[in-house]
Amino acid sequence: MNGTWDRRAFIKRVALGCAGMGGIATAGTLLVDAGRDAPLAATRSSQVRDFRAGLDLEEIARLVVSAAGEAAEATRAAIASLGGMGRFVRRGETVVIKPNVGWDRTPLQAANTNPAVVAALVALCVEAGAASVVVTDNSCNEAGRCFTRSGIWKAAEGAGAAVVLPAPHRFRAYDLGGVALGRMPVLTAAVEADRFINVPIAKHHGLSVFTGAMKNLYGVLGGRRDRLHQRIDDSIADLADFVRPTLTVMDATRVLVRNGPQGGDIGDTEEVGRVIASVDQVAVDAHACGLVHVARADLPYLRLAAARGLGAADPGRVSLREIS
């Protein structure tokens, strides 16, 4: 076994009995996820995961908004405008790509990242000489169904990535050292690569109002993530402080404007046809929230993240390039 789950093998297992698999997963969680009941409290001893080593951030702090064709083409154009993937991924490096694969939904329902965006990024990393590319997320619904129905499993593997599902043994406790978040179980595949590319989808969220780049980082955590909602703005800022991506690429080709984050009704979605890319995840959120009809002033976590020096809550402070 090479450390990843084969898609065909998984589908076969589902056909043999979902109930048995669910029981095994539950037992595994109880036995292995030591951080499940970790206290939701600050520790002030952060193990920051900064994936920007060696990047000249001042030189590439540009915010690119691409409307250059369909999802894959727009994604490639956005990365090219930032100088190409070779500027972010060096030959021989390992890369993790973290889309939003939270829900058992199809691409038309706009609850998960567009699989064409994910596949384009995987292909660009492979072309840049990455030693390996992993696509992973800790889904809210059953992970195998989410990765399959979203189309991300097939698209990622087809482009050359390995898909890693959030099996219980793949979590290890890290100290986030945040204002709200302390020691938490973290998906190791998501934080142990050389480079981290965050690939959220822009959408409405019933509690945080908008979910984009910073909120997408919830998917690296295990345990009882519902507890993070007790102080959601502080929690989002804590996560953005803990995981500092190499690059953020926001899928705004089709966005969910109501009843998020799970959605389900295609009538709640809108075609926007945009892909947004930057090394500044705060600026990406500050720009993209408007595409979901949310004002920046309604997102306290933008201000909290900016106050920590994590990015620009006012996208007007970042040079903007629009391409079509």
Given for the second form:
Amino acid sequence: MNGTWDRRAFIKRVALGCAGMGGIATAGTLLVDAGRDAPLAATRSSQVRDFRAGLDLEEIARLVVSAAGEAAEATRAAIASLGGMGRFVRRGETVVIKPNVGWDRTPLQAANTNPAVVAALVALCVEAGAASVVVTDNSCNEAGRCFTRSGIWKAAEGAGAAVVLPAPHRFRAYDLGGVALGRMPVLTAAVEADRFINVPIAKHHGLSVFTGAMKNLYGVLGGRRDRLHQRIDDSIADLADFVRPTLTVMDATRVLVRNGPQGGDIGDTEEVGRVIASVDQVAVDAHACGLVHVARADLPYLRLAAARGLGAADPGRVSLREIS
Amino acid sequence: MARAGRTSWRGLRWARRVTQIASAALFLALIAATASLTGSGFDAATSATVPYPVEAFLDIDPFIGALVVLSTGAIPGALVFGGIVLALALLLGRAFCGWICPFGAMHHGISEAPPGRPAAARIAANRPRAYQKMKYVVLAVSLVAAICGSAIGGLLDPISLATRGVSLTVVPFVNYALGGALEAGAGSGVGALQGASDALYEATSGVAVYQRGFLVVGGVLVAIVFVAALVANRWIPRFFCRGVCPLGAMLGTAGRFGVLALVKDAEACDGCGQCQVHCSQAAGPKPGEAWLRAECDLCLNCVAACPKGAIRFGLAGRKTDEKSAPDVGRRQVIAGAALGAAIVPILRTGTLTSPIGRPDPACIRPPGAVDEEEFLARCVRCGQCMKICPNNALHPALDEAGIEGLWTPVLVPKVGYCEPTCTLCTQVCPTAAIRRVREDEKTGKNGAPMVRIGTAFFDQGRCLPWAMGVPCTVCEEFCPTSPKAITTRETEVVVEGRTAVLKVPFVDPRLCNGCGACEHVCPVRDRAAVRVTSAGETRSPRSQLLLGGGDPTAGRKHGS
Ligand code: SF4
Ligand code: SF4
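Now show me the form predicted together with its partner chain, since the one above was the form predicted on its own.
Now the complete complex, all chains and molecules, led by this one.
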């Protein structure tokens, strides 16, 4: 040591230093964020969820309006008239039932689907041999309270369904590929099943005038739903295009005729005592809007959906069957 | 003989530990219970009522009782339980602190948790010191401030501080951590992990409410004080109990003529100092020094630790070397009292947003809150209302309610709004700063006058339809009153020379209850285009907006 220096040790250090710098440079190159130069993703590839696959539903293109007794009975009669749940749900399949559980309201206020209708459908799916039945919705108010106070949590679990509440980790981005809606977070539990039964309630709505089957599909979305109002008719048609339910069963036992979509007063509701079922969700809306005193002509989204071949905006084109 | 005695003291000490742990567990369970009022076991009616006395520990706190009695002159119903605890203190001094107080148990646990310190350091830390006088001053300030009409003493009440700390610091933190874990698990793409995170969610969502925000408004300060109080134990064991706690000071003072005394046998003592190593309150257990009755919490550590059986608890009566009165000078107490009297007007000076006598727009109180002056005389800032709110709408104020209103509840619509069918916060307030409210009072049904907490105002320059000709009215959709306070009218709006006919929103101040749902959902996310302020709140004559505001429901009619 003392004043002398060791050439070999020096070379070793320089080599090590160079190797280190080289390593860092390589790692940096590999890890560099390419985002800056990457083209903006321009995906418009719709990931349509068609829950009719493998079923022959053409021949049952009709609309059943059931007034056969109380909610549960009327529901069962409506499904029986369509040929029984076995036509829609096969043994071993998984089913998601999507009622409207949007609001912290009790059943009499008719802002959410009647729990008896939901329970009856769950039971029918179980009887048809479904492997599992999930009841879910992305509520507008606090979800725990909506599911509890609507009576749907208790009724659905009692009938044998699993209730799945929305939570941030339960959403995944899907490309809706629509005119107004592109990539949006979707409640995975709502769209990951073999069969999808949409169970809306017929209601008045301040902006879209009527909220029924197609509007009920808002409940599968997460994220910034607050902007959908800016193009509400296109949004509704986009949703109906993205989710193609196996079956739509509309609760019109008690409907909300003003102050929708929340109501809040029994005085806002009218007793109608009907359950409407069809494989054609557009036809269901076209028929049901009359129950809350809204004219079909006032619903642009019916025309938009029909133009995309999603169903019949004129219920005269499907055979109507009334049961009492 | 000595040995047998020591064994039974040890048994009793175990009894104390079990009681402490059970009490702390019950305390935490009652806080957790506020999150599980929904589920398949509840229906609309049962979910509307809090089934457990979640505020029980606050009810039995005689310091809180004293504050409210002094500030309002009335004895609040539930707080009579505090009288029982106070009566017990007359007999047993601060036994409550050593055996029952859940915050005391937390301090005790942290003080004793490993790694321990060497015996000499512990003896030094447990020696009686001047800082212990501080709590008597805190007590004097609090009580006199209460007489002057402010329940601000609640800031340092141990039960209130612990409830607030756990509810507004620990719970949000746990939520935050669990939420992160869930998202990581769910986003991992690994089936097993996704399943596990879902199971974790199901298992914990009944105790933790996941959308609960982390440290909002005055919450940061809550967290700092709570964490500091706990961490201090690592330097001085049970520092808060010894130096700060006004309840401890009160119980210690009350126990002056208590029935138990530490009987010391100086002959048997060999000076090993084990009693001082383990004394939880710096109460002078060692023979030769004065036992400080007002400090001792009867934890029994000293008697269980003494290898010679030289100290034991016996019936008081004989003169022992003890100091029974609180170890604080009269002058300090008088100074504290003077400060208590002065502090109220000082704290009530106006702030920029609310000069004296004018309401602050952001001071939106929970439904059922009594008028501001009485509210400040009652609210002990325990945070129960904030914890139970299912929408996470209530938060501890920083200066929204003036300086005095630190940590009192205010509604922050941007975070959450007040659900009109929910009355949970009105059921858990221990001091009736928020009186009980029925659901029909909140909705103004069945002829009940509607409880209004504020009023919504449109900022037409920011509203999409008003300012930009873009359809929106999400506010109208969410407005929960019936009939809706927000109505829309088809209006011609001119934007860049183009005329559009679209629905623009208006608010009817007679129908608006100030819930804040509109502000919460407005897609203008930073500063909403419709905002709620405390104007028109029914609790306060000075906030009234409309002439004839006495009956806010006058003129209600179903619109079309
Ligand atoms: S939600 Fe906001 S932007 Fe939309 S109409 Fe209401 S105030 Fe205007
Ligand atoms: S605050 Fe807004 S949402 Fe609530 S009642 Fe008033 S206008 Fe309706």
